[in-house]
Amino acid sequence: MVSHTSDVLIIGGGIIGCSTAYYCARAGLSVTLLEAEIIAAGASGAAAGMLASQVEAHQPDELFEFSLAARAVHAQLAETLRSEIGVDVEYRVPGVLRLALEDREAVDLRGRQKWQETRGLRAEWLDAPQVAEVEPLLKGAASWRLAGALHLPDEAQVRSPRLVRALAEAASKRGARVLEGTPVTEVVATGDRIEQVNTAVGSFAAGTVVLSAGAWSGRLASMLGLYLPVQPIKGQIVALDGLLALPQHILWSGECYLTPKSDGQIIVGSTEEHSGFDRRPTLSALLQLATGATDISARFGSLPVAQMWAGLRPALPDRYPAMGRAPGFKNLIVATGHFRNGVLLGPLTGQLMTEILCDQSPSWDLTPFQLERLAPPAHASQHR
């Protein structure tokens, strides 16, 4: 028996479910978010919080351009969820120093400076001087690997757990129901259509089913027989007592980024590693990312560890993100595999899918991002 109806029903409380829940809930519409354990619990309550279009892009793809289209939007959330909710996610402008620690490296970035320069983008060359100049932690001995460094003065970064907590708050004070601790444990799909959703707390009906789960959200397409090929990558972080020693920067060479937080903490990250869903830090984790760390400062060695933690990101094999209608489902929407960019592209997703749910086209070319390129290997079986 059915204990819940709504609009739109969200399954997953990370960046993306709660960005969903939040616009559909100011465009109108009824909402019920189930998350299996707390709010942020994911990928992207893990993250470091960076909003950084530019630093990790080789080439100007269509998820380049997604992506810079979905850091202009945080700066107007920020203020929004200010106001709304009075909560400050910390959204902040840094800039980042993609820092050459050898000469290769300084090639392939002045590579990426021209290429970025053309598209109308502000990244600027620094020799090793200049970014001395810039960034006073790394003067003197610091500086004496540096080969140069690639500024990019409007790279961003937010408290991630702040804001998607931010945004479920903001979702609940406009109607939706948040729900935590109640994970799904079957979806019931007659033809073409999601019937209901069951959890161990009852069972959910609504007008549209949103599967935005992270690195579950494979798991929960079998049992539709959707092919969904979400693999969990496990990326490490650890946080420093960074106040003695805070870049004003956040700072990212070849081997890791360390990303300086208001409250005086430096977030240090990240690995990449295939462990199922396996979510405890390793020591083998500590010793890389410190390694990287004092690689860019041996300053960084004294700081003391505050703490380390682990996230599973949602991969894709081609590294995209699915978003859209699920073939074969009228009521299924599917938003998820967006590896490490759920922080940066969480909003926009949020407000793309809202569209889709209002029945308008999206104001976003999704072509690129739907599900059909998925095509399962020709040996799959599916029950469907």
Ligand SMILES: Cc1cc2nc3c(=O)[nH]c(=O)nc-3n(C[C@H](O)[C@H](O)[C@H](O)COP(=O)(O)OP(=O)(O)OC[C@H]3O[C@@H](n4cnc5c(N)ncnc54)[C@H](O)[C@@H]3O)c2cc1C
Given for the second form:
Amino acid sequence: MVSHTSDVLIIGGGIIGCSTAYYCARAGLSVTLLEAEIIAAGASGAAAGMLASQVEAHQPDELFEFSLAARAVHAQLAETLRSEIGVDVEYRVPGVLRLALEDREAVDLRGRQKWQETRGLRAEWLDAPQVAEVEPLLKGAASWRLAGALHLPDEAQVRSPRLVRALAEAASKRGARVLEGTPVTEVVATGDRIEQVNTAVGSFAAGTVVLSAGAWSGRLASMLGLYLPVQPIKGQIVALDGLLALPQHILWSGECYLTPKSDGQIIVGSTEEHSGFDRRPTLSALLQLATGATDISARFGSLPVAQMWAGLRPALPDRYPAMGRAPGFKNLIVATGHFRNGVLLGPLTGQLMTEILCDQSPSWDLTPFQLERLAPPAHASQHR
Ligand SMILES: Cc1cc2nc3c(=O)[nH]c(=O)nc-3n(C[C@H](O)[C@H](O)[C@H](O)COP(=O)(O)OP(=O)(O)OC[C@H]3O[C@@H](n4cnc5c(N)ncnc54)[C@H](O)[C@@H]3O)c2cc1C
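The structure above corresponds to the form predicted on its own; please provide the structure of the form predicted in complex with this ligand.
Next comes the full complex, and the chain you just saw is listed first.
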């Protein structure tokens, strides 16, 4: 028997679920959020927190345009959260130095600089001596092999777990019910409607259900016969302590990135592995990250490891997220598959899902991210 009802029931307390809860609560909807473990227990708690639209973009496609719009949301959101609940989510704009450690990479990065400049974005090429000027930490360090760097001054960052928890807290303050330690065990549909969502502590019903359970979303979708091929892609990260002068920028080579954080740590990430749902850090990842970091500067090799952890990125086959109404259901929205950029894309995703939940047409064209594009393989049994 259903014991709780609300306008919106959100499954998953990562950046996507918590952003959606926050904007829905702001829009005056009644919200319940169910999180299996604790808020930010998944990929969102593991993320480095970079808001980097430009550094990994290879072409100006729809996802790139979406990510630029998403990056622009964060500054205002950080301010709003500070005034609503007094939390600093560590929004900063250090910019990225995408280092070219080989001439071949420099050619590729200069190509990227060209199309991004044509698009009206700030992207400048620095030769090796200029790199050392803007980033004194690299003086002499990598200069023997540094071919230059692409400087992207508008790339930003937050402290991801802080942002996610702040969104949950701000949503709660506006009346959302956020239930941790409440895994969804069953999603029950009758025809084209989700009737109820079951957990060990009771059953929930809602006007609309939002499935935002990250890498675990596919398992829940399959209970409904909905094809959602989300795969977990493991990423491992190391936090280093002990550097007196932190890098001024996020440093990024072809092998790893180093992000300086306000508490003096440097976060070095990250691997990309297909190893199922295992979230334990491994020795080989530590070796890989250590090699990447010391290739940038040998001095990183002597820094103490403060912590190491791993998370599972939710990835769809085309690496685009899936956002919008689920085909075949009147009251189900899916928001997942944000892969390497969920922290960046999360708040805008939450805003757009809220618009749909308020029966408005979304203010961004979500056609490229519709679920309909995910055709099941011919042999897969599908109920809808
Ligand atoms: C190492 C690493 C570094 C990253 N760095 C960045 C970065 O710098 N910038 C960036 O933008 N992105 C980054 N990402 C990607 C980003 O973390 C993800 O895209 C994003 O966190 C996905 O958010 P989500 O809310 O979809 O999933 P998650 O954060 O995984 O949240 C899903 C939640 O659902 C819960 N859940 C699962 N099953 C159930 C259930 N049955 N019932 C209830 N709850 C359930 C889980 O416990 C989890 O808390 C990184 C990822 C990793 C792993």
